[in-house]
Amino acid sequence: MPRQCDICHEARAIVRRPKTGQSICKECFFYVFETEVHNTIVESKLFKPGDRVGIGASGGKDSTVLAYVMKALNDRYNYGLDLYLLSVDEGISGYRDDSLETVKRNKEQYGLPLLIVSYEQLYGWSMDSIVAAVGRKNNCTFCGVFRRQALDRGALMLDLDHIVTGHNADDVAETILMNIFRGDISRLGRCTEIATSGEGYVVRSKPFKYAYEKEIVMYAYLRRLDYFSTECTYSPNAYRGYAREFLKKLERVRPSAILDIIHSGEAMHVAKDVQLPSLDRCQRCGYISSNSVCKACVLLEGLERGIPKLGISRTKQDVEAGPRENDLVHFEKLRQEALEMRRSRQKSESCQQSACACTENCS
């Protein structure tokens, strides 16, 4: 006899939640998944009405589900957010070009504006050309550093207040493990935060922080969402892959291991006598950095000088501080342009409101 849903006790159960072990029907699964994300947003006070929020969209399952759920919750609970899709084109042939086609379809399906920024546009290098120069061993270092800056640059181009990314509970747990393995105390403290200051420019948050990857996959499948499922061509040897495999083994033994690791990471505190790196601004591009020149500028200099390992293993003498002729567009310039966009938009809205008031009074 088919098992009934553990929640409504009426419909036939078709899903067993990895997170709770409940057997539930499709509609109840949609309800609890969306409600848990809504509760995370409300309890963490992620947004305020009028915020311009960019959804980091790659075309994969996580970002596609995030875009769908964010739009649904914004409409259902009247968050009052202006939503945008923000994508980064790393320049990986046969992978990112295909996934961006999915993002373009999502743009039409969800009725959200889309901005695509590319490594080629921002840095003058694509990942294909970077891999050709550095090989496959350290390419993920370049991609991770460049992508983070690219999102912040795209956010300023759109004058966003907030960026949301599809990082799920599995991703957070993996990052905690990686930082423990590396002994990276400063990153260990930041990686458990649901929202960060966005390097001083745009707030960045993870509404899926407590959502299991398996449930996101089930949600995308049952909702029949349009997403891209191929893994990155250059990621098989990434360090994260080993942490992911270790986490999956733990989860098979103890299903709650993912949330246990997250809660353990949240409970960790750095002793007061431990000196953490102080943050400042890169002298070249203005991005937040613990050194006089940020990681992105160092990596880019190494590529341009034909010594790509400059940013991977280097001494302080290898990189000279201060601006250079071919530096990236300075973040302060982007910020000023964003502020000007905001002033112009507010002035336009004020004029429209005045015109409406005048029309009503005259009639």
Given for the second form:
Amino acid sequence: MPRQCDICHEARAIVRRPKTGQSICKECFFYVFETEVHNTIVESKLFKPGDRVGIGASGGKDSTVLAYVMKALNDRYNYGLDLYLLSVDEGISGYRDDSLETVKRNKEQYGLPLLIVSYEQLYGWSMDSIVAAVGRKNNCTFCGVFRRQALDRGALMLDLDHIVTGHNADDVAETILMNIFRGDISRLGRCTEIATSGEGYVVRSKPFKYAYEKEIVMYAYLRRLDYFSTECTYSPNAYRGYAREFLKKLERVRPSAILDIIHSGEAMHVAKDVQLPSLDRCQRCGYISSNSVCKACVLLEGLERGIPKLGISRTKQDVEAGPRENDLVHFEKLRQEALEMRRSRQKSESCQQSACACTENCS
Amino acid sequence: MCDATDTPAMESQPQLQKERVVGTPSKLCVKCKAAKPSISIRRSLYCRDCFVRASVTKFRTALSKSRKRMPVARARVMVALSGGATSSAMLQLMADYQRMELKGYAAEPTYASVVAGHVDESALFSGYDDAQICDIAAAIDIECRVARLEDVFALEGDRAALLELVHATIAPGTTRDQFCVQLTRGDESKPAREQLRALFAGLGSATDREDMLDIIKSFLLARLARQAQCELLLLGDSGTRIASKLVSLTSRGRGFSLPLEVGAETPFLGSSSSGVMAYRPMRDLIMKEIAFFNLWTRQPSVVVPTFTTGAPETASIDRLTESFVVGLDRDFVSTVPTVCRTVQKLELCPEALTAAQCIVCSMPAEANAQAWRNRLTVNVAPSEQSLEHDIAPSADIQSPLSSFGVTAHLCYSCQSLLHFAKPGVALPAFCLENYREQATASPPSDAENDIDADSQQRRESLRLRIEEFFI
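The block above covers the form predicted on its own; next, return the form predicted together with its partner chain.
Up next: the whole complex, starting with the chain shown before.
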């Protein structure tokens, strides 16, 4: 006798939900998944109407499902958001070029405008050339640091108010564990926040913070969404692998452990007398940094000067502070441009609204 | 005897720095620079005597740091002795320190006296001989007091009763988390041992059993200390144990009370009204150091079994965490000290300072645990999901009229523990004690989670007055 769905009690149950163990039908699964994301967004007050929101799109399952769900919720609940797809091309042949094709298809399928920024264009180095210079051991550091800045630069180029990324509950739990193992107290205190505070830069948030990775995969599969799934070719022996391995085993012992870890992480409070790094601006490119020169500039300098270990291990060589000739485009400049874009946009909107009879002289 | 250095580091060493071997070029002990080294601790080489001296210093430094942070004047000390390697070593170190102070020229010793406290677990684990453990204490002339696990079911007096679980559930199928218990007289014909075993048999998994065992042991140790009029309790958690506990408590959702459970000091172990100050002075010593310390000082100890001894690593969360942390420490030798340092940098969040106590584990209970969980999981079809907050709690359960809800008195992790327990399980007597203390002292502050909080509160206080007449 086929089992009935535990929620609607009408249709036949076809999946068992990883988060709760309920047997439910397809439609109810879509409903609960989407509603949970909607609740997360509403409770955390992530957006306001009129926000321009960029979806960090890599072509993988998390970002594809994120794009789909954001669009669906935006339409269904009238968030009033302008959605964009923002993609980063690290320049990894055989991996990123394939996943970018997926993103381009997503653009057509979901009808969202797309901007791709590449390391080559921004920094003058692609990951392939970085790995050739640095080797396979610390390349993930370069990629991560560069990607973070690349997303912020792309966001300013589009004049966005907000970036959303597809980090899921498993990612957040892994990050908490990893920060415990590594003793990174400052990150431990911040990593459970659903949205970064911004500090003058684009706010970043994770609507999937409480969504299990398995459920995202299930969603993508049942909705037949188009996504690209392979490991990065420079796939890491990164430290995160240990945390991930532990989490997978833990999930087998007790499936609710993922949310329990997040619950614990949210309750963790850094002691008052602990010294945390203060935030400053990079003297070269103006990006947010806890030192006088930001990590991306340090790494780049290492690449340019042929000292690939600069910024990775403790070397005797120093990085010169102060601006230099072949620096990156300064963030101040990007922000000015974004502000101008915003002004002209608002002007043209108010022009349309007031139905003025002026001719093309109005710019 | 370990005569060589550790095996060389693995090839792939992402991001963490490789430890450089510290020692003179001719490989002598790094402290006295004279003797041949016998042991390598985090890549530093020590000879036997310097190692033993260094371990003693670490113990005394940790003890004095705790004393500075949370002093207890002229305390009578109870050393928690399980018989395992770490607590046996701690007993020796503490007794040694006390002797040294008494012989020395100090006007008054820092600590008034030292006794040992032991919890006998033979009710649950066979092959256990607590005479051996008392011998360990007797060998250095320390008095040993013993409590038995089943004592938590020893009922005394007229108001004797137990809390029995009627209904406990979080999520699927119900609209709200509900935890209902009722008072029972407890079966007086059943010996306390049987009741204890019934409790553990009624729990859902090995993880929950280990959790409950820890809770009962903590309670008993605190009570032992109180009965012996000791103001200070020393707990034998090694650095390895603390690191492993931090991860396993995080994995069980105990982040709210974490600093109390693995911190260097715990101000009120047992309960906030009658708890005892506890220190963990072995936190700077890792398991390897303790093992060699015991070997070279000829300190006897016994193997203390638990539910998952010898079991595969996915048997319980604690077992998995322990095997993982120990494995990680092999690859990255600074893992355990790094995690221990992280522990020291955490403190209770503001809500925890004023939170009510969980009646099961006596740790701060987060006020909105239920709400947090419910927010994240949608269980009902669109048509039913109209009014979340005003559905009566007893709408969909048939529980006896004498049962009452204790959801607000349980922390997140204990809610999870009871959720997997079988209905009809009787909780230890101290749970009822804690509940009485809280219910009569002040009304629950998170009334928004309870429907008709006032009338329920009135009913509960009425019930407490007439409970002895329930059959």
